[in-house]
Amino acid sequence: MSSNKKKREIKGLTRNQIAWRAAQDVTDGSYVNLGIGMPTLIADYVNPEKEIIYHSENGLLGMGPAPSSQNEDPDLINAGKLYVTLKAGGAYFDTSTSFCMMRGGHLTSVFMGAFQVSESGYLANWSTDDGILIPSVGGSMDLAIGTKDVRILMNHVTNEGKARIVRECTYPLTAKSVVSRIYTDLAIIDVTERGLMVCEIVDGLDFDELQGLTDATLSLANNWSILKIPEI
């Protein structure tokens, strides 16, 4: 690799663009968890064509979009404290029926953010070792468990330089072998029995570069293509 390609700067993702790309991936007549940050914007996304179900962790079912700010109800929040919408047929409830739902295996898919995936697909995104972060670990250990299909949005690497996707978490365990998908702001990887496999990456990054900013193991997929996003 030439000198003058590591020190050329890649343009990566934004968080809305990275939220978009993973709203192309909620299928139609799901029940969908989304995550407190990132995760919280694919819902502004999806196809509205598309029947999806909200849950929030804190009790709501079937949210609709934000509302206008005459029309605030302190009655209707998600997990993250912002204000929702309710659309017709929707329900709110008490959080020990919302984690009944988490952990029983009813919803289809959940995206969350992480501080640490690794080649296995282990899921750290609740506590840190920085000593300033307070651990928060919510629903996240329900939700990973009890989902059937686990994805992450997040950057690919911390803001230190360091890489997110690893061989082993050194960060505390939220769940093992829980992520299908991990959306960063370079790349698409798939956690596969045959290891990590990136499906897509942004344009003007090559493999070897990617493989450098990861500390795990990745595999290009056969069918890998470059990430293809609208300026948002």
Second form
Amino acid sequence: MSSNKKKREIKGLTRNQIAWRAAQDVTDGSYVNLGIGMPTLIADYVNPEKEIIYHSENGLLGMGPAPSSQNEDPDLINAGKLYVTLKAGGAYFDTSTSFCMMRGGHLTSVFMGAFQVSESGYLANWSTDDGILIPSVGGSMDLAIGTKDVRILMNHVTNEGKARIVRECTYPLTAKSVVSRIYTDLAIIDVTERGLMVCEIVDGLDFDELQGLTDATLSLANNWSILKIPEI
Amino acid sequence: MSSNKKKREIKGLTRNQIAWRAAQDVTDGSYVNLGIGMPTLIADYVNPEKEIIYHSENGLLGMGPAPSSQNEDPDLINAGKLYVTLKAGGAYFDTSTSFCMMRGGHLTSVFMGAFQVSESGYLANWSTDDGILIPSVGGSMDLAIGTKDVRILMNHVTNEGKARIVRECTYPLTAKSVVSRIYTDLAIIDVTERGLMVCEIVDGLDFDELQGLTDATLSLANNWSILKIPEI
Amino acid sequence: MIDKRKKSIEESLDGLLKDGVTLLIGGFGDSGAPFELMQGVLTAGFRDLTIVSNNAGTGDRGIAALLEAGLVKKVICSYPRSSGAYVIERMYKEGAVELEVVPQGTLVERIRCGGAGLGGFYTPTGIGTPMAEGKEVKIIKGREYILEEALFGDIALIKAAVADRWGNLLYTKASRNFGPVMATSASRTIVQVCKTVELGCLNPEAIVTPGIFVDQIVEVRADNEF
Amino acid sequence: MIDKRKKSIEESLDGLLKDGVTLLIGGFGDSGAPFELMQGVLTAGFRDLTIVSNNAGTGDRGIAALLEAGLVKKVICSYPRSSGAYVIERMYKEGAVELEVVPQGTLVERIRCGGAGLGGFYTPTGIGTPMAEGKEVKIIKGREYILEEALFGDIALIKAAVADRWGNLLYTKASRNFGPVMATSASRTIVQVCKTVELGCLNPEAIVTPGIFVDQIVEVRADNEF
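Let's compare: the form predicted on its own is above, so bring in the form predicted in complex with its partner chain.
Then the entire complex follows, led off by the chain already shown.
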């Protein structure tokens, strides 16, 4: 984790711990899309007493966990092209219907990765525009613009230690003013009308240190707390 | 029939005979929409050796004839709200898909009624704009603009003896430049780049008399013939 | 647990209706028309309703009953003329109700646009006709099109054949018509169904309306049997 | 009699391909991708193809094989990056192929527009991003939208599970993806299916693609069993 490289040894969250924390915020009865990568891990940590209907952009609602290896079906995959299952009550549909759900605001929440989030909730998560990665947008723009509640999971800084939470995105945008909450290895930050409000910080890191790792201006929420995660 | 009111007794076609003649032009293997009224009769006169797939705008392909009275189903009706059946191979779908078929040019032919057709193939068949009938457009504009081959069945003149084939439509338009062929009780007329070409005329009526019943300018096709219909 | 089933028509409508709301009402003629839900709207008695539907009611029930009771400010439909449509015909002639007549394909596409999060679309339907009056016309690849805007409702009232507790729907034959599109394009979608089944009973390949588009289900044992 | 069944991949493509045509190719990754039809296109060897598909091929087969053979002028897709997408990545960096990247929802909606006879639509997707560059932006009811135009193909190549001789189609699970929309939006739609059945065997309530959108069917006995 990038935070390990800081002067003082701060124990940032692992990928699984970030996913665990995000999973606590998934509401019972909601329709949720989990982006490729870290967000996909969230489903493993949602309280099984909650009934969540997972959407996959390639045409599934009611997606279930990965099958056993004998039950893998090349026509039953998620948007990350990983094998999945379908729960009782699930449905298949075409891409047009799937994006009607996404762009039409029918999903409750989407959890996505990001390269950068700005203090106005602008999102950049599809292209680094560096000529290294071939530009690939997939469903990210439709998800970001269409979903009422867009939540981002990412490390607080890049592998090179650069801030990802920025005054203005320097990478190509995915969408403007869409992010509602950011989960990083160091903190949980809400995007509000009064700016970025820090709700939770990992133990051992103080607010000024967090601000030092952040390009955008942060505020500490009145009811902030220590970000507590079980060992996973 | 209006033509009976003319000076000389010309035997114009009956509604069923007009439908019979139109039925001869329905091509094997085609996708056909039959409008409300006279066009609906066409299906009865198509050679049963032809396989025709009938479309109904309310969400049917592969529509079959009316059922026996014991088998009437209020959820199996055509666009005219008459009871129909579904043939083997038929399909049900929603209105959006139905109009994708219509406006997207997927039907082979549509046969409709009309108030007026102009010499440029402009069609007026949805409103007389007289304050008597409540304006009602239904699927007529989508059918007319979307279908490659629009054929009109109507009496040559109104009940009052006024021409329906006109230089310019005076009634509100349904669509511009869409009609390809007109079947009337007196003649068959093609709408071509060189104007209205009379292909067939009922026995006993000469071209000048037909022109006299027509506001638009007609031409006689080189290969014109007598419009011959069996007794029905 | 997700359970969209309500015990009665009243419960399914409770708290949703108010004066001035826009209702999307399914059906093509009587086929697919949610008569019991419309009766519930009549009983609730809220006024200045805007009704979006393919037709405008016949006889004395459904949309005709809402019109007759003076609850309707405006009807947006494609085909109000029908055998037995005497209520809308009279009220239209008297100027007692606003009427916006829209080509059927434009009507369903406008509703779909609302549900799909799109702002509008360019259609060739209506070019050169009164439907184009006051609307932007654009030439795209040499062809003329009219701009039509999305149509979104406060409440969609539709009828389906079978539902499960997640709100997945199947319809019967041609009663499907406007149901699947209207379900997508309202703040709340309420569905009267002939039958509810256990989760997992519906074939996931054959579900017509996925439950995400449905908010409430109420079982009405109708004349349609399954 | 209507019989859309062809005896072989070659027969199903016969006379349709030529240099410069636009192909709509179904699939999301490998799921729903019509590999045998693409092999037929490769064998036919026509050049300067424009390919519209969600992805741009992985490994050495399908779209990757068409690219590697130098037959493709342009790819319009949403997500060319994938594990194993080395052919498109190399050719993109070399400038050996034009690449137009389109948001997936915009891609499918542009194709749907073509099939539905519409000229274009206004989408909020891409506002404020490079996707909006050079495009008309319009404010409708206070929200910004981008104008996107219809996308129509010369030939659609898709894969389905089951067909009858009228061309009615069922798909398998998530392999459905772009198939139903692409089928509507090409001058000719060719479908490789795992199985054909007699007319009347498919439930008319469950047909996903009505045969009107399909021109030719070819049975390819694939690894998918029914």
